[in-house]
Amino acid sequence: MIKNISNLGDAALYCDFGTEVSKEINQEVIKYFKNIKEKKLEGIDNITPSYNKLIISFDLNITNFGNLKKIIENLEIKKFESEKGNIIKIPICCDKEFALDIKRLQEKLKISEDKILEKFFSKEYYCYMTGFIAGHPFLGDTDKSLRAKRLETPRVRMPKGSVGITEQFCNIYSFESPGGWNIIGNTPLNIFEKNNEEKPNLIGPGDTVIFKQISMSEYQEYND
């Protein structure tokens, strides 16, 4: 449930979950993304889903805080049937032109290499939000022996596709970016397609990804 509602600058909501990030409270904000897109409010002009909080931009030439305050206080929540989200399995190759983090990981982390890759591929991770780039999703939640913090300068450039970890989450880079993630391989997938005016991002918020690990010749089919 909201557990506050304020306001965010002068044309925008900030609906307030709690200060926790889980799963549980993570789909408590898409239950109410889900519910306010699709009743399609009078006004509002963008909705933005994170881990615990929920941001909705509107119109003032056609409504304010206090009506859609109100509004969304009272509005009522129904449940969809795709509440778990869609499964994605996810190819990954980390040979070393791809793991560029392995060695720093091992140093910081204690373990070996094949312990680092057993515990990553053993898990399933939850998307939790997309942002930071146009498809970058954010994905939770990594075991416990895995949380490293960010790299202390990090790269002007992260190559499309690196797979990250930082703390409790992975990430996957839709474009060449900067960052800071712990890259332990690269996926050949296209994790967002701008041209997918449906569909544009592969990982959705409440998606469930499956990473596989993959050899370096089966990446490069993947581009033949």
Contents of the next structure:
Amino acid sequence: MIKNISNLGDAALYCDFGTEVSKEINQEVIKYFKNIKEKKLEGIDNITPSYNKLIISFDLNITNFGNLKKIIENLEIKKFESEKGNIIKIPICCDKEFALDIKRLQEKLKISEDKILEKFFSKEYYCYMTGFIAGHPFLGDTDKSLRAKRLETPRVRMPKGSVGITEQFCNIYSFESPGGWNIIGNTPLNIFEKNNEEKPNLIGPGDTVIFKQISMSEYQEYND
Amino acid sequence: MTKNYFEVIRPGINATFQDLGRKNLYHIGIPFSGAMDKRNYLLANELAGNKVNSPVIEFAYQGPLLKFIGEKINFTITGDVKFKIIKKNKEEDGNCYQNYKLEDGDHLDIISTYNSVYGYLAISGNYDVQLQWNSCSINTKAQIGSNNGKILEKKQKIIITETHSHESKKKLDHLNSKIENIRVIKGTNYNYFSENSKKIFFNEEFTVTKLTDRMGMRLKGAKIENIVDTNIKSEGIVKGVIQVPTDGNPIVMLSDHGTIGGYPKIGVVISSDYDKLVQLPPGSKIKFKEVELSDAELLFKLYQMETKNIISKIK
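Structure of the form predicted in complex with the partner chain (previous: the form predicted on its own):
Below, the chain from earlier opens the complete complex, with every other chain and molecule after it.
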């Protein structure tokens, strides 16, 4: 449930679902997101779900904070059939040239490289949100033994397809961008396809991701 | 029918096609984009006699040098821009907010913007641009929009598909007013900052740095001290949000911003002041002034009325 609605500037609603990060709370956020999206309310420009917040930005020519707050507070929220989201398999190659930060993690976490990968691949990951850069998923939660901070100095260029971990989350860089997560591998899949206007993002909020480790030769076959 | 096109002799620094941008894509990581200074964008299309959401060429600092090939074309430039029309036998300095005509072989040299950042070139007609999610707006970072999501390049051709208003002499007397006080509503993490830093934020001067582009405006001034946490759980961002990262220097998020961010938000620039904010070149000094939501809503109405009023003065 929304605990509080405040204004983020003069053209956005800030819906607060609490401070905790959990799949349950995030599913609540996504439920609101889907309901509001489906209603196609006049004046709404964007709805952005995240771990435990939902930001609704609107066109100040058409509506305002007071009006929209009332509408959202009185909205009937229904469950969706497809609450579970899709299951998406993502191949990753963790060879040396892709696993840019595995050595660093080994030192920080004090567990072996093999163990890091074993723990990483043994879990399924839930997509809390997509964004920052186009198509970029925020996934979780990683095993407690894998939780490390971001790089002290972020990389100016993260290679496209890099798979990173930080705190309880993992991600995939949908294209080359600056970034500070600990990179353990790279996927040959296109996470964001700009020419597919219907569904440009492979992974959306509420989806489940299963990572599968592949060899360098399998990785190269993907690109042929 | 003659084929009309521009040949790009010099691309300028950051020339892109823009319109009003794209909506309802934040949740997959795609920002609005669109013209930075919306008022000057609208004026360019009004003067050129185009529909409201028509593509224009936006340029920053130095604009492109274009050679026109074809029969003739009418165009208008808005902003604070120095430009020249170079014909076979003569050169003419151009004025903004006025229609001009180019004929076969003429050059349009958009030399620079002055005391500002962005200018707009609208032709009376249409460019052959590819739309993505109903918008031509180029977001170079995600490589989205027309021109394969890239800035204009040397030697490329810009195909013009349709032209009109060839003899139009529309004109407007307009001066862009400058702004030093940017009005701001307190952000959702305002209380993350020390009492002294809150005072600094609303009283001291900040300087616009060179690390400013269509994504964000980085400011420098007295350090803003965070007393709670320099990170928040990542959440959505909107245009105008002022984030303060660990180094204590505020960043204002602009039209091509990342859709999600993890730095505390000290404030949000109000909608009516956005056009003037983005026109401040590096080195400009600004101050933030606190306003309430109700003031911001009123100021936006005034801004809208003012825009309509300016448009009504076009002769």
